[in-house]
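Shown next as C-alpha cells: one chain only, the form predicted on its own.
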Amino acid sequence: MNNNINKDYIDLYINSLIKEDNEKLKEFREYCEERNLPIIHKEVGQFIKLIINQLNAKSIIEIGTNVGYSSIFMSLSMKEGRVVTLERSEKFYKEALKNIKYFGLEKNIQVLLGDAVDTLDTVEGTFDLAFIDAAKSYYRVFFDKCVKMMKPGGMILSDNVLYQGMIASDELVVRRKKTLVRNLRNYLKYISTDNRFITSVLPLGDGLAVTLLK
C-alpha cells in the first residue's frame, strides 16, 4: 500500500530523479520494503540528506528507530559524527543494531531502549538534527523534549504528519483515528505558529514537517 499522499506517477516520477550510489543500503531499503516496514520513503530521505548537508550536521537525535534503516541513511550521509536513535521495541532494538553492525556503524550509531518520553530525558549533549518518527500522539512531547537539546539554529523535522491526508481533511478521517488527527493537527499548529519557531510542512511522502529553531 503507497502511504504517500501525491499522486503515485509524481511520487514514482520524483524518485526516479534519485540516485542512489550506495548499493548495500538501496538492498537493505528493498528488504525493508518487501517486509512492509515503515521506513522514510526515499524523497524524504533525499530530503534529510540535503538538510544534513546544508547543517553539514555532526550529531543527530531520533526517535523511532524500528529496524535502523533512517539512522543508518542519516549517518551515511554526514561526513562524520553521531545519531543517537530511540526505540521502544526490544525486537525492533536488537535487529537494528545487527544491521547497524553489517553497516560497520556501530561506532557512529548508539540505540537507546525505551519510551522516548522517559529515554530523552536520560541522552546527553546537543544535536544539529533531530528526527521524530514515532508514535505520531507524542510529537509534541517529543518536539518540546529536543528543543532543549538542540544547538542554536538546530532543525527538527517530524515526518508522517499529514496522516494520509486526514489531517487537512475530515472527509479522509477514520473514526478510530480522530484522537490521532485531533493531537497532529494541534502539533502542527503549535510548532507553526509559535513565534521560538519558523516551520514548513512540506507534502513529501505522507508529509514532513520542517522546523528551524530561532
Ligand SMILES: C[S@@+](CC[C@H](N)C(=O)[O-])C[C@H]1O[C@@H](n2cnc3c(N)ncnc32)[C@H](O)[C@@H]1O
Given for the second form:
Amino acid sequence: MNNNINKDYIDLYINSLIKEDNEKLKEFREYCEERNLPIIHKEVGQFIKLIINQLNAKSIIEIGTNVGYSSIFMSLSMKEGRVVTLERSEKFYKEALKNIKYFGLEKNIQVLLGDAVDTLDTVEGTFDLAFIDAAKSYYRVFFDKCVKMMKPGGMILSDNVLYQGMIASDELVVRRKKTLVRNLRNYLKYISTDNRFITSVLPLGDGLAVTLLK
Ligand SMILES: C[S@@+](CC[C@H](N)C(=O)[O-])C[C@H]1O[C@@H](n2cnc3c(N)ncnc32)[C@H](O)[C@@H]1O
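Switch over from the form predicted on its own to the form predicted in complex with this ligand, please.
Every chain and every other molecule in the complex is listed next, the one we just looked at coming first.
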C-alpha cells in the first residue's frame, strides 16, 4: 500500500473519516478496487467533492475516464450540470458507458472516445473544473488545451503528479520511468511558476496539483 508519499496509517486514518452515503457508489468503488482499476484515491475524491461544492461547479471536463468511476462520482457530487470525459481505450469507453447507464447518468455525462490530445479540440463550451488523470507525459498538452476552455476563476486538478514519490526524489526513480519523471517535473515547474496560475501541490493520494486560473 505504501506509495512513498504518505505513511500508511495517515492514509488509513484520513480515509476512515470519509463518509460514503451512496451505497451503490460504494459498491462500484469496491468492484473497481477488486479489479485493481486505477481509479481516484478515496481522499482525492473527497477533495474533488469539496472543490466542486466550493466552485458550485456546473461543468467539468475530465481527461481519462477508465470505467467511469470518477466521472460518476463527480456528477453525483454536483447538484446539476454536465461532465465531459475523454477516454482512448475502446474497451474502457464501452464499460464506462455501461456504468454511467447503470447510474442513470447518461444525460449528465458525455464520454468521448479517442486520444484526448485530439478529442479535446472537438469539445465545445467552457468549464468550471478540469480533472487531468491520463497519460502523464501529455499533462502539459492537456493542461494548455484545458486552460483555453476554462471559465474565469476555473480550476484545473492534475492527479498522480508525485508519482509514487519519484518526482520528489531521484533515489526512488526506476530506470524505465525516467522520461515520465522528467516530464512531470517540468510540468509541475511550469504550472507552479507561470504567472497566469496559482498552483498548490498536495501530497494527497499519489499527489494532486490544484491550479487556479488568475
Ligand atoms: C488513471 S485512469 C483514469 C481513472 C478515472 N479518472 C477514475 O478515477 O475513475 C487513466 C485512463 O486514461 C486513459 N488515457 C490515457 N492516456 C489517454 C489519452 N491520451 N487520451 C485519452 N485517454 C487516455 C487510459 O486508457 C485510462 O483508462
